[in-house]
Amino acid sequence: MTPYMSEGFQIVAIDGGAASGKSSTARGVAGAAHFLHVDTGSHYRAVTLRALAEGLEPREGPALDRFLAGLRFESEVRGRCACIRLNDEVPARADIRSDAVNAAVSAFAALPAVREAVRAYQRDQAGVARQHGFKGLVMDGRDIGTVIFPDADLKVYLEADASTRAARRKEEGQTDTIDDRDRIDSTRATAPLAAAPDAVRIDNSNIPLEGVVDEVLRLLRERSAGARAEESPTQ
C-alpha cells in the first residue's frame, strides 16, 4: 500500500507524449473524483516564457542559474486546477502556448537545472491539494510516474497513433511536430519521457475522451478497493 492511499488521499500520475490526451484526461478525472489537477507542461512553458522574455537561450550556464534562482514558485487554485504563479504572476494561457514558447519549451525542459528547479514545486502540489480540501491529486506530464511521484497510487501512460496525435496537435493550433517533441523528450539525459514499469498503458487512438476518463476512474476505484481490503483486519 502506498503512503498516499493509507492517508485516504490518492495521487494519480498520467504520463504520455505530446497530444496523447494527458491534460484532457486529467481534467476529466479531476472533475469526476474531486481531485486537484496539475498540468506540469504549463510549468515548463511558464519558465520558458519568462526565460525568452529575458533573452535567454536554452543552455546551461551562469545566466540560466541566476534566472532560475530569481524565480519564486507558487500556486493559485482556480476551480479544480492549480495554476503556476511565477514571481506573483500567473501567465496567460495564450502566452504560454505561443509559437515562440512551443518552439523552445522542449529544449528548456530538457535542461537538468530547469527540471531541478521545478521538481520540489511539483511534489509540493500534493500539499496544495490537501490544503484546499481535495480528495486527491491528478498530475499529468512526462515524468510524473517515474520521477515526481514514483509511489503514486495509480500510474497511467497514454498513447495514440501518430496520425491521431498529429490531428489533435493541429486542432490545438500547435505548429511543432510530434516527432521532434518525442525525440527531445525521450532522449534527454534528465527525467526522459518513459512509462513507469507499473504504469497502466492505454492506447486512446480510437477511444473517446469520456471512455478514457471512465477507464482511469475504474482503475482508481479498483486500487481503492484493494487498499481497503489490505487495511481490513484478518478474520
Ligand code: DC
Given for the second form:
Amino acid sequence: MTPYMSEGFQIVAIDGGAASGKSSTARGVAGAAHFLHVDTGSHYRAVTLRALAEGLEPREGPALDRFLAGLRFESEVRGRCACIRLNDEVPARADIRSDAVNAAVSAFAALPAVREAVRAYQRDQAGVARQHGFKGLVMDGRDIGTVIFPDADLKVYLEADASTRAARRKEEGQTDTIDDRDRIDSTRATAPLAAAPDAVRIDNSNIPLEGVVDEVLRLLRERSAGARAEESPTQ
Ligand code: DC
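Starting from the form predicted alone shown above, please give the structure in the form predicted together with 2'-deoxycytidine-5'-monophosphate (DC).
Starting with the chain above, the whole complex follows.
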C-alpha cells in the first residue's frame, strides 16, 4: 500500500512527451474521479513567460537566481483544475502557449535551478487538493512518477506516434517543435523525461481519449482493490 492510499487519498502521475495526450487524459480522470488536476507543464511555461518578459536567457547564473528568488508560487483552484498563480497573476493560457514560450520552455525547464524552484510547489499540490476536499490528485508532466511523486498510487506513461502528435498540435492551432522539445526534455541531466520502471505504458495513437481515461480509471480501481486486499487479507 502506498502512503497516500492509506490516508484515503490517491495520487495519479501521468508522464509523457509533448502532445502525448497527458493533460487531456488527466482532465478526464479528474472529472470522473473527483480529483484535482495539475498540469505541471503550465508551471514551466509560466516561469518561462515571465523570464522572457524580463529579457533573461536560459542560463544558470546570478541573474536567473535573482529572478527565481523573486517568484511567489500559489494555486488558484478553478473547477477541478489548480492554475498556477505567479506573483499574484494567473497567466493567460494563450500567453503560456505562444510560439515564443513553446520555443524556449524546454531550455528553461532543463536548468536545475528552475526545477528546484518549482519542486516544493508541485509537491504541495497534494495538500491543495486535500484542503479543497478532492479525493485525489492527478498530475501530469515529465518527471511526476520519477521525481515529484515517486510513491504515487498509479503511474502512467503515455506515448503516441509522431504523426498523431503533430496532428494534435495542429488541431490546437499551435506551431510547436515537438521533436526538439522531446530531445531536450529526455536528454537533460536533471529530472529527464522518462517512464518510471513501475509505470503502465499506454500508446494512445489509436485509442480515443475516452478509452484512455477509462483505462486509467480501471487501473486505479484495480490498485484500490489490491490495496484493500492487502489491508485485510483473508485467512
Ligand atoms: O506539457 P507541456 O508541453 O506543456 O510542457 C512544457 C515544457 O515544460 C516541456 O517541454 C518540458 C517542461 N516540463 C518539464 O520539464 N517537466 C514537467 N514535469 C512538465 C513540463
